[in-house]
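Shown next as structure tokens: one chain only, the form predicted alone.
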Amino acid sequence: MAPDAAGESPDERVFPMRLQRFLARAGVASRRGSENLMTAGRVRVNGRVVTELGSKVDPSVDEVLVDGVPVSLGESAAYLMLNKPSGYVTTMSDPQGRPCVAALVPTDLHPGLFPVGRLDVDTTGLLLFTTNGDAGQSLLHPSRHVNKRYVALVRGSVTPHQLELLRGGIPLDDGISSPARAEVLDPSSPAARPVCPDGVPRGCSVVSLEIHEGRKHQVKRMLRAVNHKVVRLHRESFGPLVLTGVGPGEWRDLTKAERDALERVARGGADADGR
């Protein structure tokens, strides 16, 4: 194992290989990533901590761990959903010490696991993790245009015109959003038990809006702006993947058929809700 002062080449096939290559082909996490476990201390080869960006390991004969977890080439990319509870901020490590989401996922079988997007701290529902990079990033992407849809409590009744305001595109301080499917829901529905689980209080609303873009407090500002305070914002949905088998603060591993969707998405091989 060695470190290589040269350039990567542009298609690295044979052995040996850069560590955090092997790392992000293994599906540990991205490559930049990887380069962060590397450094952090987290990586250890044939028992010795490697720090050093750009040393190289053969993966048919060393043995490689990250927090004490063996690593392959063999291994597939991690994915999973998180029903996220309000309370927890969506990152993994918080310097205000702040409850994480980290701490609801197992980190310990997947070092690499990082959320796509986020979600307020007081909003609820689906996040997904995966240990994809690649993937992550191009999900997020403004041209992939993922749908996600959300289900609100908001103070007062919410009128027709303001549904035809919210479908049309809503000005807001960073530009008019994109047109937005938007419906009142019965109170009494199984879609809106996330958000009033004891019934909707007097005076307020329940409103799906289903939105492609990702802008910071985007569905609040939105409800917002057509006079609608968000009291409980819930997200059932992320692209094709909607929040089913999982309570508050539990996880679980994505089907090989939500997987696959989700991959046919990320590639911009499908629509943005999967169809």
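Just so we're on the same page, rigid core means the largest C-alpha set that superposes within 1.5 Å between forms. Because the structure is a prediction, the values reported are computed rather than measured. Numbering follows the first chain given and starts at 1. First, how it differs from the form predicted in complex with ligand URA.
- Core-aligned CA deviation for residue 66 between these two forms: 2 Å or greater.
- A displacement of 2 angstroms or greater separates the C-alpha positions of residue 21 between these two forms, with the rigid core held in common.
- A movement of the C-alpha atom of residue 245 falling short of 2 angstroms is seen between these two forms when the two forms are aligned on their rigid core.
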Contents of the next structure:
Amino acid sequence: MAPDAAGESPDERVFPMRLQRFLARAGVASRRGSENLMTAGRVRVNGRVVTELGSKVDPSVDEVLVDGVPVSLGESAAYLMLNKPSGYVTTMSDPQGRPCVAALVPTDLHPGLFPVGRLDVDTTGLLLFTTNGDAGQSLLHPSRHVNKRYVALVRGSVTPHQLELLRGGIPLDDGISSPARAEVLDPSSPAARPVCPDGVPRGCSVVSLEIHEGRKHQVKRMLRAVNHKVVRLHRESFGPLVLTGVGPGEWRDLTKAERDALERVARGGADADGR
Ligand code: URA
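Can I get the form predicted in complex with ligand URA as well, since the one above is the form predicted alone?
Now the full complex is given, and it begins with the chain already shown.
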């Protein structure tokens, strides 16, 4: 089997495995977070503090402790979707003390929960959380092409020519965006409601934009590049997941079918919509 970007086999059953990968798979933290735990001296293997990032473990014989608590691959990972409200930073802790999404999800039930990707502080909608560091990392990898659909309330009227520009790829300061799906929505349709629940403000329109990249402020920058300022932005879908059954500020566990579809995308066994 071909090695992945970290030089490891993607086969989840191969032992020994890198310690940070083991910790991520066990749901302790993301891969990067697990590396930080190691370098901070918080991880012991068979009684010895291990800080070296290349170290390997075989969970069938090695005892791994984080902060003195045994870690195993036994429990299945948690997956949930949050309907993120505006005003929350996508981080599990904020040194500046701003409200962050960690306050909205059950970190007591699922230590090691982290958001898969980021929404801007003023963006609302679907934010996926998991304790599965490998799946989280894979879903964000550009090669997975996970589709994300956004609904944007923008200033001005969007012309057919501007839609064509969005569909074809827009020059941004970090390179041309990949082709996107773009359409104007009827502002009175249910699909537009998340960004204009009380009707569309005068002089504004509603656009649906589906992209598979995840660059910083990408949707706002793409729309800005065709002369439309985003007033409100909402994410409606992420890969096979659609924001349903969860009100603003609420979370719910993924259903078994959603989990399976997501894990298929994370493994690369389905297209970006999970089909
Ligand atoms: N694109 C943006 O501009 N902002 C987001 O929050 C997500 C995508």
